[in-house]
Structures are given as C-alpha cells and as structure tokens.
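For reference, the chain that follows is the form predicted alone, supplied as structure tokens.
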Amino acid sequence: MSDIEPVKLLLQNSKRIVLTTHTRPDGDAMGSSLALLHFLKEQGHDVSLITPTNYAVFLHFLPGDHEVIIYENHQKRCNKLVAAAEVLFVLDYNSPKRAKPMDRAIQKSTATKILIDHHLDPEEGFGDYAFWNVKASSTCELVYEFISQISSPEVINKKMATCLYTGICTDTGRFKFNINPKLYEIVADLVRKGINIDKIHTQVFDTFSEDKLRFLGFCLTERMMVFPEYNTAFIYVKERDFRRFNYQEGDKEGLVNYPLSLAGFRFAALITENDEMVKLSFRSKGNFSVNEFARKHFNGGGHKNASGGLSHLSLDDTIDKFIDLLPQYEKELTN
C-alpha cells in the first residue's frame, strides 16, 4: 500500500481527474467508480469516469450513472480527456490490457496514475501510488479506505454508501467470498448512512428479463456438465445461445457460481465463446486455488477463489482441454 501523505497533498488543489475501470464493469467496478467520482466532485475536481465499454442494465441504478462516459461509443472525446488529465485513477484493474480498447488511451496518459485494486499480481510499473490488498473483499472495500484517509468515514454520504455497498454486495457473493470482520464494520458503517438495502438487492439480483431467466435455465439443463468424481461441474454456453436469448450485457452474471451450489462440489467454471476467442470464469470453495489454475492453463488469473482465463482454443477443444485437466487435479478436489 502507498503511503497516503503524497496522494493527500496531491489532491489538496483542484485536479482535472479521469477515473478508469476494467472492460465490462461488474458492480465493484461501478460501484468503487461511481462513489469516488461522488467523493472527489464534492472534493471541487473536475471529475470524468469512463468505462471502456457499457455494462449490465442492473447497475444503471446507480447514483451518478448518467455521468459515466463509454469510451467504445465516444473514442474522441475520452482520448482528449484522457490525454489532459492530471491525475488517472486505475479501478479494479491491474493492467492496461484489462481496459481494452482504451488501453493504448492509458498508456500514453501523463498523468500521475493512482491504481486501487484487490487482484493478485498488478503489472510492474502501473500506477505512480498503489492503493492494493488481495485480502481486500473487493475494490469498493479499499476505496471506502481510501476515502476515509484522504478526508474522513463522515464525508460518506448516502450517494456514496449506495455505490460502495453495491460494489461490496456483489464482488462478495452477496458475502459468501472473501470476507473479513472489517468488512462488516464497514458495511455498517454504511447502512448508517441511510441506504435502501431492499432497493438495491432487489436492483441488483431481482430484475430478470424473460430471456435472461430463460437463458438461465436454458443453462442449468441444456449447457451444464457435472463431474462427480471430481466435484466439479461447468456450464458452456454458444454463440448462438447468446443470440437465441436476445443476451444483454450482464445476463450472465453469477452464471458461473451455480454450479458450485451442488453438494459437495468444490469446483465451477464457465465457459463461453465468441467471435475471437473463448472466455473462461472459475470458482470455487476451500483451499483448491483458480487462480493457479487458470495461469497455469488459461492465460488467466486473478483471486485464489475465483479468476478467468481465456483460450485461443474452438469452444469443443477448450471444453474437452478442461475435462482433460481434471485427472491431475483429483486430489485436491476429492479430499
């Protein structure tokens, strides 16, 4: 973790500030975004968030939404912003490639960049001050810290607590993964601020469309294969599948941990396919790391128990390269 003192003199003036996310947001994301964004306008920056591209429908509730610029639908106008901001948050990312296609955008920003994140292995280099703890449950966690160290827990407001518990409720599984007891000090902290948590649960996990309900049982009977002598299942899901559901951003979030709801099982992957390459997401529980296995098989990474990878691989061999693997693995996921 950087010392907090020279980032607290560098925002003690008014800075044209960007903040930054990963491709596809999820709710850390958005949430830690949105709630810095509040916390640094009320600060009298001048504030721009740009994702690099939308994010799911479910999240467009969220306090500040319409302030957020898409880079993929406004390249021009974010590169001049980008291009003339002096300070560059990183958010829920450790590596320029994380945020393509605005990347390059990123990399040749001047600005001094302030990375916060909770992924293993941040790239060499990548941010002037370094606000990461892979114990962190999650990006929202460490910006509520770094709010709280900037200025004070008091400058919260409900707008903030809102984006901050969102991102929280999410990345955790809705508090199954990666938690702590500071976590839920924290998440008190933040009901005090007078937040709807019904709203948000119900934004979040109970505004299905037909087709993603349909999708999602499309899945569970059509796409899901179980490996009891391993414990493990996946779910794999086509091109076509995506395209008979009518698939919206977002409509296959927290697919992947369906699985792991089987008895006993302690491993679940997800396995999807699109016009470039094929994308992996891996969970699972106890001590049986996806993040190892994804570096070491998928060109992938990221926490202990749950990380993607990806495979330049056909869908079937992608699918039978991981049916493969599981033999080798059989200790670790039977005892």
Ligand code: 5GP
Second form
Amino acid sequence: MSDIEPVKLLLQNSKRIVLTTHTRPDGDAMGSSLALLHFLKEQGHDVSLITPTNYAVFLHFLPGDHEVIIYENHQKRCNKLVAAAEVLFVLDYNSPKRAKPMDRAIQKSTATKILIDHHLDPEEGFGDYAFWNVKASSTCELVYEFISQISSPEVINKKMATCLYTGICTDTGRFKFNINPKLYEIVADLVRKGINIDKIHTQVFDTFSEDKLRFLGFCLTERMMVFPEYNTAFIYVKERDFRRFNYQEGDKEGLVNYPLSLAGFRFAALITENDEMVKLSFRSKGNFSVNEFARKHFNGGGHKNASGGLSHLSLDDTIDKFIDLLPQYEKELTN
Ligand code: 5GP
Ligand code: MN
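Can you now output the form predicted together with the named molecule? The one shown was the form predicted alone.
Now the complete complex, all chains and molecules, led by this one.
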C-alpha cells in the first residue's frame, strides 16, 4: 500500500486524468471507474474513462455510462487521450496484458500511474502508486477508501454510491464471498446516500433476455459435465451455441457459478470457444486455489476462488486437458 499523502498532493490541482480498467469490464470494474470519474470531475479535474472493450448491457444503467469511451471502437481518440494524460488510473487489474487491446497505449504512457486493485500477483513495477489489497472484497471497496482518504466519505454522493454498491454486490456474488464487518459498514454508508437497492438489483440481475435464459437452460442440460469423484463440474460452450442463442456481451455472466451449486462440489469451470482461442473461467469453494490452477495450466490467474485463463488448443483438446488434470488434484478436491 502506498502512502496517500503524495497522491493527495498530486491531485491538489487540476490534472488531465485517464481512468482505465480491464478487458470486458465487469460490475466491479465499471462501478469503481465510474465512481472515481464522478469524484475526480467534482474535484475539478479533466477526466476521461476508457474501457478496452465493450461490456455487459446490464451495466449500462450506471450513472455516467454515456461518458465511457471504448478503446476498440475509438483507438485514435483514445491513444491521444492516453498520451496527453498526466495521471492514469489502473482500476481492477494489475498487469497491462489484462487490458488488451489497450495494453500498448498504457505501457507507452508516461503519466503517473495509480493502481487500485485487489487481484493476486501484481506485475512488478506496474504503477507508481499502488493501493492494492487482496483481502478487499472489490476494487469498489478500495475506491470508497481512496475517496474517503483523499477527501472524505461525505463527498460520496448518490451517483458514486450507486456505482460502488453495484461493484461490491457483483464482486461478492451478492454478499457471499470476501465479506468482512467493515464492508457492511461501507455498504451502510452507501445506503444512507439514498441509493435505490431494489432498482440496482433489478437492473443487474433481472434483465435477462429470453435468449439468455434459454441459453442458460441449454447449457445446464446439454453442455454440463459432472465428475462427482472429484467434486468438479464444468460447462463448455461451442461457438455455434453462442450464435444459436443470439449471444450478447454479458450473456455468460454467472454461468460458471451453476456447477458450483451442486451439493459438496468444490471446483467449477466454464470453457468457451472464441474466434482464435478457448477462454476458461474457474470458481472454487474452500481451500482449492483456482488462481494457482489457472496460472499453472492455462496461462491465467485471478483470485483464490475465482480465476480465469486461456488455451490455444481446440475446444475438444482443452476439455480433454482439463479432465486429464483432475486426478492430480483428487486429494485437495475430496478430502
Ligand atoms: P471471470 O471468470 O469472471 O472472467 O474472471 C474471474 C477472475 O479471474 C477475475 O478476477 C479476473 O480478473 C481473473 N481472470 C479471468 N481471466 C483471466 C486471464 O485470462 N488471466 C488472468 N491473469 N486473470 C484472469
Ligand atoms: Mn474486482
């Protein structure tokens, strides 16, 4: 954790600031960057928020969404903004390669980089200042603390609170993981700001399209493989399945959690076929570290109980590789 004082000093007068977050940003990535956007603008800075790619439709209700610039759609404009930035925030990721296709622009930037994140194993030397805590539930929790220290919790308004609550709620799986008493105190404060919890939950969790709901049903009946001997199950999705159900960004959000709801199961994966590679998402319960699993076998990482990675094998070969790995983890998965 860096000392807050030099950052306070740095932000004392108006700066050109660019906020960045990871590829296919989730609720925590969007919530933390939009909350910070509102805060820094109110402090008189010139602020832009750039996401590497588009993100799920259910996040577009967040206040300030219309200000987000998507790198892959506006590369020239974004490169200019990044090159001109005096301060660049790195939110909810800890290595430039998690921000593809924006990674080169970020690496080239000479701005002072401020990292706020809760993922394991940050890249050495990335960020001049790092507010990094793997015990934090979410980057939104860290942004709440950051704003409170730079200024005071009083300046957090309803717009910022809506963004922060959304990120905390989604990254904790609706208050299931990484909970601590202090987090509930933060949430209590956010509720006091007048946020509409009913509306947020409806926007985030109850805005499925018919295609998305039928896609979920299809995956559970046709695409789930279950290995009770290893307390493990996974869902795989073929490229043509995405087309069949008219896939929209965000439609596979939450899918990986279903196999983990089988009684006694500890390890779940979602294996999806994309254009040129296969993407894997991992979830676990208890001590089995999917961060290590993803690092060791699938060139990825994340958290102990939620991680992801990539494979350049075909979908079928990736599935075989995954199944072949299970026996070496039998003890951890069954003891
Ligand atoms: P998700 O399964 O929701 O895409 O990702 C779960 C967690 O794993 C997130 O915290 C994310 O940062 C991390 N993660 C997902 N994919 C990758 C990857 O390819 N590389 C790394 N290092 N982390 C990943
Ligand atoms: Mn996060």
